[in-house]
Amino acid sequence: MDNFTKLLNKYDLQVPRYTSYPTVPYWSDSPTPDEWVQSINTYMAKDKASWSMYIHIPFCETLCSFCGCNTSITRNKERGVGYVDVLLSEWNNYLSKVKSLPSKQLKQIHLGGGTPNFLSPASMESLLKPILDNCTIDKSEFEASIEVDPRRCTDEQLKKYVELGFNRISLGVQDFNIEVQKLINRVQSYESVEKVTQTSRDLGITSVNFDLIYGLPKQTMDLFKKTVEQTLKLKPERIALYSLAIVPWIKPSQRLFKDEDLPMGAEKRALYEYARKVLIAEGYIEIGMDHFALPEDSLAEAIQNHTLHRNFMGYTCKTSDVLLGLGVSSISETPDMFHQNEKVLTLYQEKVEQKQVPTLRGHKLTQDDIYYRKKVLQFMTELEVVIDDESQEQDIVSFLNEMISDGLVVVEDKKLKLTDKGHPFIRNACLVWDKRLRDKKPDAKTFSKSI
């Protein structure tokens, strides 16, 4: 067994992905709807306050068995029409409670799912035009992005997205091999992805992202090399190369996978390392954890400018005072609070129809939370973080002793730094800043494995 394989076996542990701190399982002091609205009002009252919006569209026509998202499977497009009405009711409810929203700059809007292109062009216009027409937008800085299923994305939809101001699109590709696609119940041709990619560019969309997944059932190195090769033929501006997160205790559909069909440990990580080597050779820049971008893309520029940010939408080059989430299960945040909408569609709709903020849960950050949140964010974006004092350095050296000995992180120049060798283990190193998990480890399976 080579040294890298030993490291993978040693550190392939259940750890958070750190799209937030505290991580969702450690949320405790949940705000009331009134406290949540007050937090938004507090930060939107700043002179140069700005905000971002996330809208969750839960509907999919078929279930992808790898998926861990909050989805609702249906072919009934009328459900999308009714859902748009509920989203607009939620938006109008916020407008009545946060009067400053229209006057503050909206920096970014992102539609995720589910499958946002489940909505017809008419429904998409009905949803977004009342929102965008009521917002302050600097078109030179505004970023609008949408996730699409290329199997069901039409030219008419793409034209509507551009008309509404979208300049980024993300395609759910996962893998191009037909046998792998069959096992995850997501069969789509290379030609369908190529068509959506080219049409998007022809219409003026400046950044195309591909979502790829490594670790899928029956995904071998030879097959994955072909997927990487086909991806590079289309040269998307961004690539998100995610590890398959195996969480069958959350998503029972993943129990359809046989353990023997899944590449694990070193075999699984080798897929990422191959893609990483080839993508970097082709001019892509590695962004934080599992993202790549061409040098001219705004995400790569954010690395150079030290403005890269990370939130529930993943890595982004836009920072704002408030992230407002609309739709079932959507997560929002302010500098001192997290908030999540109801995850059950009927409960979400009932609360919105009653003109309530559809709160499921949230978390009011303590001063400790705010401090460690900053550390986690800096480490996940800069791959290094400042050490504030001698006692903190002693704690880091003690807690990460094995990772330091293995050459995965170093402590130097009053900073904790991730080494190139340690890149696969960034989530493990981040544990040093996770005070809540260190104080109380979870009693049951909670997080996916780090590799």
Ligand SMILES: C[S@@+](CC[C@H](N)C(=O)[O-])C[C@H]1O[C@@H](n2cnc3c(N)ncnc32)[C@H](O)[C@@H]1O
Given for the second form:
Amino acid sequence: MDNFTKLLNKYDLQVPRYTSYPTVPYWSDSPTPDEWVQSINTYMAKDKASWSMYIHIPFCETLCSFCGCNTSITRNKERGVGYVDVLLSEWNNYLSKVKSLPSKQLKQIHLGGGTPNFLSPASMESLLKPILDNCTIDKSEFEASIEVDPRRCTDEQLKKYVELGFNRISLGVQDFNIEVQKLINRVQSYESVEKVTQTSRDLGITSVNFDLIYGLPKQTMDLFKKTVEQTLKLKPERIALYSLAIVPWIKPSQRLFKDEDLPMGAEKRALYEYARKVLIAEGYIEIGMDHFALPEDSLAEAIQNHTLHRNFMGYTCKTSDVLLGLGVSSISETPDMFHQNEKVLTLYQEKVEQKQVPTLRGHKLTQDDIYYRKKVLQFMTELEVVIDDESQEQDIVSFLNEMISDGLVVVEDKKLKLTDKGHPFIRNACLVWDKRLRDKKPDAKTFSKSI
Ligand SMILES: C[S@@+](CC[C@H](N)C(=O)[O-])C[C@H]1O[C@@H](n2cnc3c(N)ncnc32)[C@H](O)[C@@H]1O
Ligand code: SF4
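Output the form predicted in complex with the named molecule next; the form predicted on its own has already been displayed.
Now the full complex is given, and it begins with the chain already shown.
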């Protein structure tokens, strides 16, 4: 067994992805809906406060058998129409409770899912026009992005997105190989991805992202090389290269393929390492854990300017005081609170119709949480963190002693730094800042594996 395989075997453990700290399973002190609204009001009262918005559209016409997102499978387009009404009620409810929202700068809006292009152009307009017309936006720095499924994205939809102000688009690609696609119940041609990419660019979209996944069933190195090659032909400004997260306890449908179909451990990681090498050679810059961007893209600029940020939407270059999530299961955050909406569509809908904030759960951050959140964020974005004092250094050296002797992290210049060799193990190293998890071990099946 070579050295790298030994490391993979040793560190391929269940660890969080750190899109938040504390991570969701460790949220404990849930705010009441009133406390949540109060927290938004507090931070929006600040001079020059700014905010971002996330809207979740849960619908998909068919289920991809690997999917770990919160989805609702239906071909009935009318459901999208009714859902838009509920989203607008939720928005109006916030407007009545947070009076300062329209006057504060909205820096970023992101539509995710599910599949946002499940909505017709007319529904999209009836959702976004009243919202955006009511917001303060500086067009020179506004970022509006949308996730689309290229199998079902029309020119008419793309035109509507541009008309509404979208300047970024993210396409679910996953893999270009037909055999892999069949196994994940997601057959989509290269031509459909090419067409959406090209039309988006022709219409003035400045940044196209592709979501790719490594570790899919029957995804061999030879097949994946072709997927990378085809991706490079279209040269998206950004690429998210996700590790397939096997979380069957959340989505039993993932078990439609067999365990033995999945590349694991070293074989799986080799797919990422291959793509990483080729993408970097083609001029892409690696962003944090699993993202790549061309140097002109704002994500790459954020790395250089040390302004990269990470939240529930992944890596982003915009920071704001409040992230407000609308829609079923959406997560919001302020500097001292997390908040998640009901995950069951009917419950979410009922609460909104009763003019309630549709709280499922959340977390009021303690001073300790705020301190460690900063450390986790810094490590996940900059790959290094300042060590504050002697005792912290001692703790790091003792907690990470194996990773240090394996050459995966180093302690030098009063900083903890991830080495190049340690890159695949960033989540394992980040555990040192996860006070909550260190105080109380998670249940065996809480997180997906690190590789
Ligand atoms: C909401 S979907 C993207 C938009 C649209 N629904 C589509 O699939 O084209 C978000 C992305 O999450 C990623 N994803 C979903 N389930 C995953 C899993 N189990 N492991 C890794 N990535 C996953 C996929 O790359 C997917 O494109
Ligand atoms: S990958 Fe996208 S289209 Fe497929 S089920 Fe998940 S959210 Fe829906």
